[in-house]
Each structure stands twice: as structure tokens, then as C-alpha cells.
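One chain follows as C-alpha cells, the form predicted on its own.
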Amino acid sequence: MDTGLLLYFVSLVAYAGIFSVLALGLNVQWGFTGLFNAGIAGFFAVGAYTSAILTTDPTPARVGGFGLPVPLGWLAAMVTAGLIAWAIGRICLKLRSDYLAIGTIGIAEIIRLVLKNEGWLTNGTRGINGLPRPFDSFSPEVSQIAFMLLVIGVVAVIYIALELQINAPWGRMMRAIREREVAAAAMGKDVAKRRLEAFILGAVIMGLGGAMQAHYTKFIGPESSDPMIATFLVWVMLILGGSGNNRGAILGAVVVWTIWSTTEIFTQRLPTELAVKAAYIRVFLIGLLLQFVLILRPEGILPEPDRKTGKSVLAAGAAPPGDPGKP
């Protein structure tokens, strides 16, 4: 196989894996608990910048640069994202549906603008470069392949852990809260506490995804956490793949990112004046694909399975994730 083609495939798989992590985090919040989080980009940025500040070399341009190992940076990214999610959740989780979405997207923009303008902390619009990438001591080809395998391993660990958790009593309680919050509260469940737990868990996973992306590109800047990519695209991945199904979240990430990435190759080969216009075609294609899926399979490519029968939730007559109005 040609080296350029091999590296492109490796990059494609690595990015699809990173977005799978983000989609799995959103699936915990929306797919299993019905929390409409439109601020994914905020947790993505927090995780990325936290790891970048802790793992890069010292510099007089900004605070940080502690040169810590990458695993510690990723762990700190998860902890920081979880702490911020706790603070946001204490305020915003009293809101419902679209009001929660407005609240979370507003806070995410606040986080993004703070990171963009506080140069003493994040180097402002210039961002932070020179992040260490795991396996950088190897040749470039081997380094990227090893990182791709690491990403696949992380996705597998998160998938297995979430499957165990969702099939445990905690997961059944989350689905009960999603479907019938009042009934769950009447049975003595602490609904507010459980919703906060799901919100924090999803944010922790998103923070890890942000840290992984930053170390893969060796750079993090304000444009890296663009809501178009880090929020909208992740929502499309989950809806298309199948909300409430972890395998669907991963499949959606792979399909959408493959389309997003391959169309970029063709637009870059066009003349400059056409390439700028053609870039919007990528958004159109993703939207068109989503419309077809919503019309033909509103529950997604891989619908949420009924935990007893193994059939899709909609086929079994239950309400789709986040729709408490149906029996």
C-alpha cells in the first residue's frame, strides 16, 4: 500500500475513534438519560487545554508547561471536565429540553471565548503547539499507527465499561428517568442526583476526547473547538447511528467522519475560488444524509435495543430516547 494512502487511512480511523469517544459521551447524556447537551464543544475544549497546559514544555508565554506525562494530562482533562460539568449541572439541569440546550450552548461559548482571550493561560488566538504525542519516539508512520491502535483501545474500553454500566441497575434507572421521570421519582429515586451523574460521566468522556484530539494534532487553538465540528457534527453522528445504542454511536461517528473527511479531499483539488464554495457542500451532504435517515429510519441505523427482547425500542412499542410523552 502507498505510504500516503496508508497514513490517510490511519488518520481517518484515528479521528473516527476520537469522535466515537465524543459520541459515546453524548449518548450517556442524551441517549440514556434524555439530557439535551448542546455544549459539547465546551467540554472538548476544557479537556484539550487542560492536557495541553500540563504536558507541554515550560514557556514564558503562558502559565503551565509542566511537562507531565501524557496519561496524567488525559486524566487531568477528565477530572477538570467532570468538575466543570458538576458546576454547570447544579445550575442548568433544573432546566428541561430546549431550555437546557440553550443553557449549555451558552456556557460552552463562554468557555470558548475565555480560552480564546485569556492569553496568559492559553496563549490566546495563537493556541498551544508542541503537544507531545504518545509513541513519538518511533518513526512517523509507526507513531501514527500506534496512536491509532491506542485510540481504538480507548474506544473499546469505554464501550465495554458503558455497556456494563447501562445493563446494570444504574442504567435501568437512567432509562426509567428518561422515559418516566415522575414515576421514577415516585418510586423513591433521586432523579436530580442521577441526572447530574449522567451529565458528569458524559462530560468526563468528552474531556478525554478533546485531550486525545489535541495530542494527535499536537496543537489546540480556539478553532479546534468550533461548535460546528465539536458539537453539531457529534449530534449528527449520534442521531444517524442510533441514539441509546453505543454501537450506533460508534457507527455514526465512523460513517459521518468518513464522509466529512473524504469530501475534503475533493474540495481541496478544486480551484481556490471554487474550493471555498464547495466546502459548504460537505455540510449539505451531511445534512442530506441525516434527512434520509430521519425519514427512512427515525430511530437511527442501529436503534436502541430492548434490553429484554433484543429488538429495537421503537419496534417494541416504547418511546424513543428523550421522548417522555409516549408510553
Given for the second form:
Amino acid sequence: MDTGLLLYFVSLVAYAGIFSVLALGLNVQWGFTGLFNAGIAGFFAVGAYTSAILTTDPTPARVGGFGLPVPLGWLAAMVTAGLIAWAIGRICLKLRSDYLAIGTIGIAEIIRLVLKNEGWLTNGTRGINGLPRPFDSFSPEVSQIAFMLLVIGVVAVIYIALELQINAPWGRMMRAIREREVAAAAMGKDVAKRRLEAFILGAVIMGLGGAMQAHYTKFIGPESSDPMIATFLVWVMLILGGSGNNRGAILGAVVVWTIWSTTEIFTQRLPTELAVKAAYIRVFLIGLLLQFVLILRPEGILPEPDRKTGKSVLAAGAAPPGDPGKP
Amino acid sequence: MALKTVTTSAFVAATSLCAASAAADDIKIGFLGGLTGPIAGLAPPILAAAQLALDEVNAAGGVLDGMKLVSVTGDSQCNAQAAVDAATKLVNVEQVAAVFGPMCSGATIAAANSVMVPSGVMTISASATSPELTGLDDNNLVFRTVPSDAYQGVAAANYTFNTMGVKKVAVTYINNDYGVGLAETFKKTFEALGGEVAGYQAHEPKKASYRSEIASLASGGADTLMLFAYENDSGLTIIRESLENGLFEKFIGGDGMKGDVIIKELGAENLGNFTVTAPTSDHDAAAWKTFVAAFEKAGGSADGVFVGQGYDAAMLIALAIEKAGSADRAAVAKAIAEVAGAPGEAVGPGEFAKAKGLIAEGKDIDYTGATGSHDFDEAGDVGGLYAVHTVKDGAFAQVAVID
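Other form of same protein, the form predicted together with its partner chain, not the form predicted on its own:
Full complex below, order starting with the chain above.
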């Protein structure tokens, strides 16, 4: 394979990996706990900006930068996203599913507007430039490949940690809450506390995803946390891959991002006038794909397995995952 | 077995078809535009103007030994992730010689930082106006044919204070990198000249009403409103509501305000005191007229913003390839400043054949484009000319050119 194609493949995998992180975070909230978070972009942005402020070089335009090492930035991104999720969760998690969705959309918008307007903190609309990318001191090719391996490593660690957590008693408790909240409460489970835990855990992972993304593009601005990319696309990935299944979340991210990105290789060779029109067809295609999946395979490509038998929950005749309302 | 043969031959046919569409002696130029997203309306004419430049070059026999320039168009969506992804494809999969775009400033910074600069590919934007681009650590690979907002704010302040004689203004701006950049430099220059900014407020786009913002801006006592916004968005609403309530008499807008929607919606008779500054070339200059004639013949309209800059950017890429003598990325990047600036014999829009001849003779050329001289400074920026327009007979008419 020639170097150009290899580098594109590397970039494709890195992006798919970063979106896998976001989808895994959403899976903790929606897939396992049934929390409808429509504000992924908010946690994404908090993580991205936290790490950006901490790791960039000092500038008079805004707070910092503090020139700290990247791993510290990523850690701080997780902590900040978690703290904000805690504050939001304390208020919003009392809301039932659809109201929680409205609440989280609103909060994501508030976060976006604060980051956009508080110029002393974030350099406002101009965004933060010059984020260090790990392994940047190597040649561009080596640095790209090393970053991709790092992303794969992070996805693997999160995947393993989540699988352990989900198969532990904590995971069973979460599923019990998701399926029958009243029954779980009657069993003596502290429903509010557990939901808050899941919300924070998901947000921490999303914050990390945001930081990874910002360091990959070496830039973060208000447009980068556009809900179209940072919220909607992640939902498509999780629903398509199979909510309630971590492997499904990763598969969904890989499939959707690959379709999203590679389709352009065909459209970009068209004459300019047609290429402009074809750009909309790509967006349309993703929407259409979601419609097909929702109608023909609502459980996603990889449905949630029944933890006892290892079979799909659907095969066992139970309610589809993440649909607590239906009998 | 038969099936396998059929599939294989179909595959071979398909790949050869792909290969045929971009022959081996073509040179690919990457076009990155915000095809979808917030500037989806502005992008197509800019790309069409850039394509016009390539078409002219090809019609004049192509570059070097008759090689054709082919555009490959990616969607940067005005957003960092999409711009980096699209740029990666252009640079690595398509192996373009140079990139035209991206269009939005944030997308340009992100794509340059993580794709173009590490790969050593030159990029030239026709519309990224953020002052942040000036200080980019870019190994002399990032250029733009549009002046930084920092210049337009200065020019607008000078014109308002010195020529129009307005000493007291209220300023409102759309809250994005475009609006903030313009408003900040305008305020700084206007105050340094001795003027008073009696009201300074950002506003969010797409609101149904701006009455509270206008009222608070008017409370400072200024009768002139400086408006850095977009015509089909907050700009129209703010002027309408100000007129309805009689809060401001004069309006001065930035380039985003120069749109026919304003005249159509508000009526020319109400816009006697409406002035707009916009980056331009001298509309009396021959270079601009040549471009407009060619663009209109090709079905475009030169009223769009940044179309002239788009044409010039693409033409500069073509000239740089000719000057470099190959499509080698490093050589092209090095050549662009040579063909854009002095010394050299002047060539303008539509004169690729002449430029090619001069280069073949070993002479230096200096491209003076539809939108100015494009003498890049060390940061890859250009200074700019700004046109001042007022509304006359139901259309914008140019009244002055300032720099």
C-alpha cells in the first residue's frame, strides 16, 4: 500500500477510535442506564477546552496556557467533564427520560455559548490553536501511526474496563433500574445515586473523547463542538451498532465514520458543481441509514446479549434494550 | 469460476474508468470548501470562480508540457473535524499538488496544523479572515488572498472618522470570529483617532428580534450604528427594527452586509444613509472587469463575496506550478510568493498564456489579480483594498476605494 493511502487509513482509524470513545460513553448512559443524554457536545467541548487550556503554551489572549504534559491535560479533561456532569446530574436526573433529553440539550447549548462568549477563558470565537499532539516530535508519518495506536489503546482500555463493570453486580443493578425503575427501588436500590454514577462515568469518557479529538486536530473552536458532529453522529453510531453492547458501540462508530468519510473519496472527484451537491447526499445517506436500521433492525447490528445465556435479548423475547416504556 | 471472472473484469473495468477520468499527466488541485454547514450559501460561487481559473488555464494549453489542472473538491463543513478529514483525503489519497481553501478560519487553522503543514502542502484560502492565521507556525505554507479582519476594521474606522466625519458611533457585531475580529480592530482604531464608541455589543445570530440590544446601543446617544453582521440574518433585522423605532439615523456595515436582500426587504428609499465597506479590488480596474466578464460568461455572478479572491487564489496556484516547473509540493510552495509579488512583469486575470510565455523566457512575473496585487507578507497575508458602497437607484453603488 502506498504511503498516502496508508496515512489516510491511519487517520480514518484514529477518527473512528475517537468516536468509539464517545459512543462508549453514551452507551454507559443510554445503553446500560437508559439516560437520554442529548448533550454529548457539551461534555465533548468541556473536555476539549480543559485539555487545550492546560497543555498549550502561555498566551496573553486568554487564561493560560499552562504548557502541561498532554496526559495531564487528558486527565483534567475527564475530571472537569465528570464534575460538570455531577452538577448537572444532581439537577436534571430527577427528570424522566424525555425531559432529561430536553434538559441536556439546553445545558449543552449553555456550555457552548459560555465557551464561545467568555473570551478571557477560551479565546472566544477564534478558538484555541496550537494544541500539542502526542508524538509530534517524530516524523509526520510515525507521529500519525503512533497517535492511532494510542487511540486504539485508549479504546481497548475503556472497553475492557466497561465490560468488567457491566458484568459486575453494578452492571446488573443498572440494567434492573433501566428495565423497571420502580421494581429496582422496591428492591432497596438507591436509584438516584446509581443513575448519577452512570451519568458521571459516561460524561468522563465523553470528556476524554473531546480532549483526544482536540489534540488530534490541534485546534478547538466553538464550531468544533457542533451538535451535528458531536451529538447527532454519535447517537447514530450507537443506535446503529447496538446500544447496550460495547462492541456494538465501537462497531457503530467504525461503520458510520467509514461511510461518512470514504463516500467523499467518490464525490470529491466529481466536477466542482456536482461535488457541491453531492456533499448533501452524504449527510442524507447517514440519515437514511439510521431510518433503515431503526425500522429493520431496531436493536442495532450487535444487539445487547442476554448476560445469562449469551444470546440476544430479543431472541429471548424480552423488550428491546433501552426501551423501558414498552411492555 | 465464470462469476469470479466477470467480477474481476468488472472491477478492472471500474478501476480503469476511474483512472481514465484523471489521466496520468493531470495535476490535481485540492478544493476545500464549506459545502454544507453555516456558509453553504457562500461556498459554491467561490468554488465556481476558482474552477474558472483552472478552466482558463486548461483552455490556454494547461501548465508545463500541456498538463491539465483537475480540481478535487472536499467538504470542510466550516468545522475542524470535517476539514481535517477532508484535507487528509485530498493530501494523502488524491496526492494534490496544492490546496485551495478551506473557507472558514477555524477549519483553515485545523486543516493546516494537522494536515497541510506536516505534509508540506501549500494551502491558500480566499475567505479565512481571522487575525489568528497571521501568527500560525506554518513553514511558509499557508497563504490567503483576502485581507485579515484586522485590516478591514482599521479601514472602516478611518473612513468613518476621517471621510464621513462621524465622531460618535455605536457598534454591534455578530458573535463569531468574523464579527469579533472586525469590531475589535474597529473600536481600537476609532478610539485611537479620537472618536467615541458609545455602545459596544455582541449579538447572537438568527434571533427573531434585537429590540433590547438596539435600545441599549442607542442609550449611549450615538446616531450612527456600525454593524458587523450578515445581511440575510441579524443585519437585516437590526436595521429594520432601528428604522421602525427611529433609534439610529445612519448605518455603516462590513462586507457581510452587502447583500441585495437588504435593499429588497427594506426598500432603497429607506436606505439613504446606509454605507457598506467590503474587501474588493478597485471596481474600475481593468483586472476586475476582465474577471467579471469571464465569470459572467461562465454563468457566475460576481456579486458573491470572495469570488474574486477565489479566482485569484486558484490562478496563483496555477502560476506557481508553472514557475516551479513541476507539481512538486515543496517547489510549488516556494514559487507562490515569487509569482505573486514584485519584481516581475505584471500579468492579470485571463492572461495565463502570457504568463506562461514570460516564464518560459525566464522572466519574473508579478500577478495582479481581480482583487488586488496579492503581495504576500512574511505571514502569507495580503493588505487589501476596500470599496465603500451606498445605495443608489435600488442597488449598491461604489463611491470610494480605500486601503
